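Heads up, the chain below is alone and in the form predicted alone; it's given as structure tokens.
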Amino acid sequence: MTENKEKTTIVLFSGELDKAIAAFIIANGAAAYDHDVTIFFTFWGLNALRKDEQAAVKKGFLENMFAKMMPRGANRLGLSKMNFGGMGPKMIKHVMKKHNALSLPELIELAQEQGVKLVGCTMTMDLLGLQKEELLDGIEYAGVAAYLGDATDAKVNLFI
């Protein structure tokens, strides 16, 4: 990492498909322009990092309830508008595929390949009962102080 490199940070709070796609398009664009990029996933945004398959982890009653209610992985996120009981995401995914746009899982993979730092919020993970084994490989884990350290030197800081 060079001292002169531009920095971009994104807080992904939303767990909605369209907002997660936008965050990753911006992150990948900034990485392509040689920015150091950090996406800090907190609250519902952490669902974009959940593995599709269930992990064998021990949880308490409330943590199990959260796990059952939250979508598991990028492929199961709903839309912020026009969700239509799950039809909206299917329509968006169809249109994206038709136009050769990358899917959210592909955008996540591209971000990892470009060195975008994906950080899971440890405080939120504790609150929601999420464990590292339930999230994608290659994720970093930190609290808000670490995010603020990255954001302090960034010219672009977004909250999505």
Contents of the next structure:
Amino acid sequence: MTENKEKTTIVLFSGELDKAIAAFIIANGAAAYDHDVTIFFTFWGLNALRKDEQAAVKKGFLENMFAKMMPRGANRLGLSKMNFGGMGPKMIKHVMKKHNALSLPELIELAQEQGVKLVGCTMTMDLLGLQKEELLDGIEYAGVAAYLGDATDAKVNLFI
Amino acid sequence: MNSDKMLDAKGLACPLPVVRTKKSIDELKSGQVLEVHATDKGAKNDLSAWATRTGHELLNTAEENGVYKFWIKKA
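Output the structure of the form predicted together with the partner chain; the preceding block shows the form predicted alone.
The next block holds the full complex; its first chain is the one shown before.
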């Protein structure tokens, strides 16, 4: 049965809350269809995988600047529209709770529970100065060829 | 309609009704029937699409006071 499984791959390039939520809802839906699902995180998308707390890692000056300027984790992402200096995300989180929608951290947890493969792009991790210790546990690390290997067999390929 | 298992997905928002349905179906044996109750307005199309694509049989659907009911027979 595992041999004939359909595949879904998603590239999460964006680092905004709304786009990350969309990616994880689709990923969880595809997992419910029993697809092998891969989300490949590159550039700003990597920020969704950062741990809440600061990890003790050694960094250069530029890498430190990047680390401070980028949102640390799924709870701190801004909105792609109507961010209003951080008020937007607060409002949308309130509305989501009201409608019983899962928060982004809950969607990530559900995805991991359902066996969705989360892959960090090592090249952009180097560029942004992000290290494995700063990202959630249970993540795989790879490059474009590994992503294409999965994407070639997938009927659903999304770039978000 | 008779069912072997009942899943209460009322109040759950997308994608949870489908995710929970998949989990519940996984726990059944082939030929057994799962009954699902949901209130998410997308659930009607979601669950019938899901059942069709995954090869299970959607035996019956009903709607009562805003609750969508589904009977799905495991393939």
